[in-house]
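The form predicted alone is given below as one chain in structure tokens.
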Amino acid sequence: MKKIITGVKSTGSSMHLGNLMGAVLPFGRTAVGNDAAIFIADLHSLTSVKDGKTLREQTLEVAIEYLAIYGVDTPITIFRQSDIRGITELMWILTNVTPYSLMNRAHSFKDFQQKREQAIADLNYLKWKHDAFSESNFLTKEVLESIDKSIHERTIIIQKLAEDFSENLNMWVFNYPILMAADIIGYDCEAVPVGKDQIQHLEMTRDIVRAFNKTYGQEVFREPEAIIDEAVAALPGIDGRKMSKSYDNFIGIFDDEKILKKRVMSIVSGSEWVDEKKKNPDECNIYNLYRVFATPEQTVALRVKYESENIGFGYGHAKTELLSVLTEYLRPYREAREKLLQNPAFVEAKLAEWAHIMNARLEEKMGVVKEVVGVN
């Protein structure tokens, strides 16, 4: 049995199908036979959520959704990051041994910097474009006014974007990989399930462990290993790209029926007529989503329809069938969430129970850490 852990930020909209099939259910399978925990990273969420009421609501929503999916009697320990009393204290101690150069290499920080620099570059380009058109002798007054209005509107949008990046590019963005390390090694976790795009975060944790152990000449922390499930494939979004909140191409698990239908019916498809043989189903977004949630028999039946002609079957019919299997597949989760929404006190009690367990683990570890570094 291994101690394993993963985390999820309490930001933005609730879970989507990509989260469910790519992370939540795979973690549930990995948890079997292991001592597994999930922390709801509300402290990490401070980088983007700047309203206390909103953050609390979103954090509770994440807890409810996990309980709806795993069940209220799940053996997985689900806890709120901010309920752990010593986690930021451990982060501060780890900061003492973390090289500045290591933080500078973090993908998250570099990405934030690049977006800010791109916004500034876009502003400079718009200024140049405005000046160039203003000096033109070949455009009418009406055209120039129209162009000027368009550039002005675009400038306001990008200016706001640049200001947001500048304001939010703070020390928390720079330092939060250290808190991520504390979230793992503070509980003596041996392994972390990660996607290939998250491996750097775990490698940074391992680097911090080595730095601490070397500094103090003791093997206080263990180096966690990565668990990579090669069988987990990225789920396509409604536009064919990987399903992501960033692309706004996701289908929410807990969206109401109208929004769920709207999202499904918005899936990009081929242009063949109803009675035409459809494109290769393996290259169709609708089919590739359908076969994930349908039974093998249903999947075979839909494939036959794709490969048939003159049967009055179009992409709209395929989307309707997808909506039907999705509704049925998600029904237990959606019903469980509705019940939990009616009893937030129960959810809070579960979080408190699990926080007690994780606080005890961290306190035990911190006793060793404080003795080694020489603080009370």
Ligand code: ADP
Contents of the next structure:
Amino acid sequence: MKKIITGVKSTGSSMHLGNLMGAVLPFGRTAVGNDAAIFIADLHSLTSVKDGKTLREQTLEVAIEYLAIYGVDTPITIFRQSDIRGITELMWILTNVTPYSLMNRAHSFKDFQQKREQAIADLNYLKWKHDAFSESNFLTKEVLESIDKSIHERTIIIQKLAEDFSENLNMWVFNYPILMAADIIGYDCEAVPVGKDQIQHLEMTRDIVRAFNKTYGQEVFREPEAIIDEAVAALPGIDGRKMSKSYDNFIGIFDDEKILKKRVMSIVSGSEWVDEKKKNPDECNIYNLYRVFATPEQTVALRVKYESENIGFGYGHAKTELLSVLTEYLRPYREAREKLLQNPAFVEAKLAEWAHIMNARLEEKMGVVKEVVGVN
Ligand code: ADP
Ligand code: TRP
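Could the form predicted together with the ligand be shown next, to go alongside the form predicted alone?
Entire complex below, previous chain first.
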């Protein structure tokens, strides 16, 4: 039995089919026979949600979605990161052994820094260009004026961008991986299922563990492993690219029926006519989504329709079939969520129960940590 943990941020826009098939359900399967926990990383979401009410609501919404999917009797411990009081204290203690140079390497921080530096470099280039043109005699007054104007406009945009970056590049961006390390090692977790974008954070966690153990000359923390499920194929979105929030091509699991229908109906498909044979189903976005959610028999039946002529079957019909399969597939989750929404006190009670377990676990570990570092 392994101790497994993962975290999800509560930054709004609810779960989509890609998350469900690529992360949420696989985590549920990994959890079987293990000691598994999943938490809503509201402390990690603080920087992108700068409004208390919104963050609170979004955090609860995510908790409800996980409860709806795993079921209220799930053996998985579902908790809110901020309910565990000692987690930020542990983060502070870990900060003490975390080299600055390690944090400097973080992708999240480097991206921010590079964008800002790029914006400033662009601004300087424009200023130089501006000066060079003003002194030149080769261009007419009108051309010079229009260049002047566009340089002025762009200067303002870039300046604003640079300001934005310097305001938003705060210590949270820098310290993010240390809090993440605390989230994992504070409960002695060994395995962490995450997406590929989190691999570096897990490496940093291991570096922090080594630094701590070396500094204090004891094996206080264990090094966790990232579990990356390479076998999970990316679920396509409505435009055929990987389904993702950032492409706005996703089908939300808990969206209302109208939106669900709209999304399914706007899946990009071929243009063959109803009586024509369709192109290769394996290259069709509708079919590729359908086969994930339909039974093997339904999938074969749809394939036959794609390959037949003169049966009055078009892509619109295929979308309607997909919609009906999806509606059935998602029904239990959606109903469970509705029920939980009606009973927030029940959800809070469940979260409190789980928070109690995790608080006790962290407290036990913190007893050892504080003894070792000398702050008890
Ligand atoms: P998004 O791309 O929508 O921002 P995230 O990066 O938040 O999604 O992904 C959270 C988890 O869901 C990750 O573990 C990721 O591997 C999984 N996931 C996201 N989109 C897909 C997809 N289209 N197919 C399979 N898994 C996905
Ligand atoms: N950083 C993760 C993300 O962006 C969320 C997260 C926070 C996390 N703490 C964690 C994931 C601990 C795994 C373990 O998705």
